[in-house]
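The chain below stands alone and is given as structure tokens, in the form predicted alone.
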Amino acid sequence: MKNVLKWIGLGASALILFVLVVFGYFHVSSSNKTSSTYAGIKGKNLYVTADSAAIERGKHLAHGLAGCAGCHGDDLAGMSTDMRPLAMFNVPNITQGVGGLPPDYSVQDLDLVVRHGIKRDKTGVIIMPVYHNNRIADEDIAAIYTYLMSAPKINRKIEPLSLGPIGKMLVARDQVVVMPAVVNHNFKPGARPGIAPTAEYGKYLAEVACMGCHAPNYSGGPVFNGDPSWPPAPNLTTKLDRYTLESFVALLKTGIRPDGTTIDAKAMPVRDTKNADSLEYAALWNYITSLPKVPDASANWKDELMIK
């Protein structure tokens, strides 16, 4: 009996040691990746105007299809969501209040984090969807910057994002990635098309607002760098066959499908899409319904976007 207990004790000790070693590896590996710096990459010094039209355009984008308010909150002052053991999902204050953007925050700083995923301290972001936000045109990045500099200043200090044990494991295994380590820093977005209810403008909006979840060819599948609990994104090239423009708009405004069921509001950012306007809905509809039908989950981010 003593020998049995001895072996049970040794087995339990070995198991505990194994678990400690594994999680120690995840901790060190994830820490190395999140603390890596990218000093050689610079943001673009965009031309900025501070007129009312630019402010209004930036506000519309930030609270709509560009998705800023969807993560940073309606007041843009950040928020915290307890998603442990995955992470404490802390999103920073991007107003110029206490705890927010510093007085000398520049449009280059904004461009650097939006298009390259690099913060002012030269470390990388994890959650921010740089892999499709880098499609935002120069004039729209500048407009968003102009709006942020004029938005109400909210005093709120948000602690940095904190990975839990599951989050560290995902980062260590590259199932959740540090953005500047994988995005194509040589990518240059095209000029913004004319703002009109056309498929051309719809393509621009879809790349900014839809492609991140629904994949580069809009075939859906598991969401790249998304919450593991999210359902696969639907294939937009086939799923919209049952929709009309009116029911498509209703979905984006309310999150309710034509059959009366509700989409997962955590995965589908209705909080952003509900603030689009009729021109944007029409442009998206005209573009998405023109796409060729492709098999479900048939895109590959690495191949499509030249991710390293």
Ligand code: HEC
Contents of the next structure:
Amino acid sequence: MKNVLKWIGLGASALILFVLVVFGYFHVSSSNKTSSTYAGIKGKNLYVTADSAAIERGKHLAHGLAGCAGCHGDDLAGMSTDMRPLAMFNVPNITQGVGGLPPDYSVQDLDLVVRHGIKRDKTGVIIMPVYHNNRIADEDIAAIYTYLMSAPKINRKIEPLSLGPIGKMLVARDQVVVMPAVVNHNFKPGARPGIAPTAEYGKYLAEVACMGCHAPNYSGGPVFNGDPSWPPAPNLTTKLDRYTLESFVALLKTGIRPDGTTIDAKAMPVRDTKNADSLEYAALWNYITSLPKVPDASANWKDELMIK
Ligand code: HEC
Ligand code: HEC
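Structure of the form predicted together with heme C (HEC) (previous: the form predicted alone):
All chains and molecules follow, beginning with the one already shown.
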């Protein structure tokens, strides 16, 4: 009996040691990745017009399809969500209050983080969806900047985002990526199409706001860089067959499908899509319903989404 217990004890110690070694590896590997710096890449020094039209445009995008307020908070002063053992998901204050962006924060700094995923301290962001936000056109980045600079300054200090053991494991295994390591820094978004309820403008909006999750050809699949517990993103080229423009708008506003069931709003960001306007809904609808039908999860991420 004693011997058996001794063996069980040894087995348990070996298991604990094994777990410690594995998590030690995840810790070192993930902190190497999150602390890498990207000094050679520069943001674009965009032309900024600080007029009320630009502020309105920036506000509409930041609280709507660009998704900034969905993560940084309705007041933009940051949010903390306890997602342990995944992470303490702390999203920074991006107002110019104490604990927020420094007084000399420039449009070039904003371009660098939104399009390249690189912060002022030259380290990379995780989670922030640079792989589709890098499609935002120059004048819209400038508008978002103008809006941020005009938004009420809120004093709130938020601890840096910190990964728990599961989060470290996901980063070590590249299931959650440090953005500047994967996005194509040579990608240059084209000119923004005219703001109209056209498929052309819908394409622009879908690339900025939907593509990163529903995949480059909108064929869906497991959500890239998402929480592994999320349901897969549906194939929008076939799923919209049972929708009309009205029920599509209802889904984006409320998260309720035509059959009355509710989608998982943590995964599908209704918090952002609910703030889009009727022109944007019509443009998205016209574009997405014009897409060729493709098999589920058939996207070529590497070439199309510019991920290494
Ligand atoms: C899915 C959530 C998410 C979305 C959407 C998002 N962000 Fe972020 N953002 C983050 C997180 C998380 C960080 C901090 C990441 C880190 O430190 O690794 C961050 C960091 C930042 C920073 C700080 C940069 C620095 O120098 O420290 C700025 C500015 C910023 N985001 C602006 C924006 C803007 C503008 C948008 C919309 C175009 C946006 N974010 C959309 C999550 C998000
Ligand atoms: C952060 C990832 C993410 C983004 C961004 C996103 N989606 Fe989704 N979407 C999902 C996931 C995941 C689901 C599945 C949710 C579920 O099954 O509960 C979903 C579900 C949907 C559905 C429901 C289909 C059905 O009937 O089951 C539609 C329609 C949709 N998304 C359209 C869009 C459009 C349009 C955009 C851009 C404006 C967008 N999504 C942006 C992840 C995302």
